[in-house]
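The form predicted on its own is given below as one chain in structure tokens.
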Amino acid sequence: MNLIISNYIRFFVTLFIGLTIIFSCSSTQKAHTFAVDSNKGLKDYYQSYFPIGVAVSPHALNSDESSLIKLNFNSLTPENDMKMEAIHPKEFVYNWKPADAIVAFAQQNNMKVRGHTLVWHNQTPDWIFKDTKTGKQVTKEVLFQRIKEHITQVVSHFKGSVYAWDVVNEVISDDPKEFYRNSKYLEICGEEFIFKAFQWAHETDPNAVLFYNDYNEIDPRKRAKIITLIKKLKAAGVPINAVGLQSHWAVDQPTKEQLENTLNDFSKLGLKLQITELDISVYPKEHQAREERAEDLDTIFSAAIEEKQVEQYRMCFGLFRKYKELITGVTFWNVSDRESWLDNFPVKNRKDYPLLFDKNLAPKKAYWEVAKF
């Protein structure tokens, strides 16, 4: 009987060595299939589905993070570079050297360039609402005049090296009581600013992709907003072409439902569709800005807190490649955790890690859940 309860032991114990070696082969032949597949980046995997890309600055360019932006993206956004801040900070005088780097290491490495942002409420420089003379507000038409050169004399400059504009950004408001947000755009002109800026922007290269630009489109509320601020503009003719959908989510949103609603409502226009600034939060969402609280302390970046990370991006990108008809480029709002504009946003100064690469430039592990489908 001992004898007999031995081999059994020995048989069970045998079959869980072999097992384990089993399984420990094939992990090992996953990770050497990733490592045989060093030459190959996201913009490789999504041949077959759209363009994928990044916001930079001329930094990132410059710095370790351009071989990394080289093997794995194919269209560049300069963050900040191209809004009328940066490029025009004053009336008569523009900035064209960072946004010019910016074009020019798209040119030399065959990538396409998305402008980004002709008219946006923020860094917006103050002289353009102000009379030169009196330091008092300007009229309706001393405005249009300023949007209309600025307009003119960005697209005119970047014609054939930009393929498609952020026209307008971020004009409805988040209020449900609210239609259009409250700026001084929208103070001193009314609306028809939105429907000049696509004219003007149109006007100045005619082959010139223009896209409205816009964040929290999952909601339901919000969503519809846009969708019948777009509905307007066709209806008058206005030269809008696609529709970009910021897409700055977090590891508790979208639900697959709300981004699949979000998806086919928007895929009813009849317009073209581009996740813009995409990263995921490893924090709730929240679009406000706001003080630190107790709870902002705990910064680790857990494997708790990854493995949802992982399931969103999975999801997401599951059904950006449904939608692939729709979805004409999704693009990264920066480069890897080094360094995001979430780590400022809604609160100073706390640590977030929202993309594919970690600090080290390593991918990550949703990098392999986007890349590997």
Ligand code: XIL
The other form holds:
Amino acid sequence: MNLIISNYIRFFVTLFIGLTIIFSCSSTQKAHTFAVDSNKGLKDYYQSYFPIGVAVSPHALNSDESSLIKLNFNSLTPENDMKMEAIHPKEFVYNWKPADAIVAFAQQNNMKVRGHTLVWHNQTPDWIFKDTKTGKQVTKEVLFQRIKEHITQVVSHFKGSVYAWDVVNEVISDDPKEFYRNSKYLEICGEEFIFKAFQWAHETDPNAVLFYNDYNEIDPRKRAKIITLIKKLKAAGVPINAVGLQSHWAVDQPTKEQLENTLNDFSKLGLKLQITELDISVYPKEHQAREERAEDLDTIFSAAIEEKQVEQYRMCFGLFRKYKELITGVTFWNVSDRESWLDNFPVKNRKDYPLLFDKNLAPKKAYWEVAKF
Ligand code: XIL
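Same protein, different form: I have the form predicted on its own, so give me the form predicted together with the ligand.
In what comes next, the whole complex appears, and the chain from above leads the way.
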């Protein structure tokens, strides 16, 4: 009798161990097969959701990053080459070549192109604010004329090949006490430049999708101001079609609740949304450039930080998918951890690891969290 019982026990224990091995093998197998499917990239996993974009320089398109870009992305944003200082460095002088190279690469590879950006307080050459002869600050009329000229030239050059424009970038202040950010544009023209920029872009390319783009939209106070601005533009009949959330986030923010509130609040505007500049920094979020501090020298991408980042990417993409009717694109700001603008912002030469590919261009753990759902 005892022998029979012990045989039974042995049988069940063996069966249990056997099944455990089969199940764990098949799940590793599944993850393994998934990981080595070299024909699929992010854009394929998200085919029924939204295009997946990336900000690039022409250099990246000629480097070993090029095949990674082709496999994973179906939308490109020039990281710097359509900004005014790059494309319109002097009055009547336009430098189309770098941006044209990005557009050509996109067309050869069936990718969309987002135009970034027509009016912004940064990376704007000083000449636009100064009288050509006297060097003194120009009048409102002259500045309007110059902004109009800039928008008309740039939008018409890319008409038909750039489907969307960040027309106005970052005009809302981070300071809870003020509405608009202080800038030369605001100082000389007042808020009217925002309204007119959209009109001129629309007149030049009526088919382009026109965006207002800004950052730190997860902060309820700043978000409320952005929403007030959008409502004001809509009420005035300004041709604005969509809102860009830059989404320069970090392992410590946003919380799920914060992000869901953000998407919810914007959804009520009746405009489409895009995540335009996504990255998830491994450092606590700061929005102002500053000097290096002692703690900045410890810049290891530890396993614990990686886990936080994985969790953050999983949460964000879970919500992006949930709001797929609202979101018409998700763009990463830079390709891989080899080089990110966050390596120099807010602190110069502080290495960051904010993207889905590592320094060797291999997919990180977070990549699989985004791809597997
Ligand atoms: C950044 C670029 O990535 C850097 O190469 C450049 O030195 C500064 O600008 N918000 C924007 C982007 O709208 O244009 C900025 O891009 C990042 C913050």
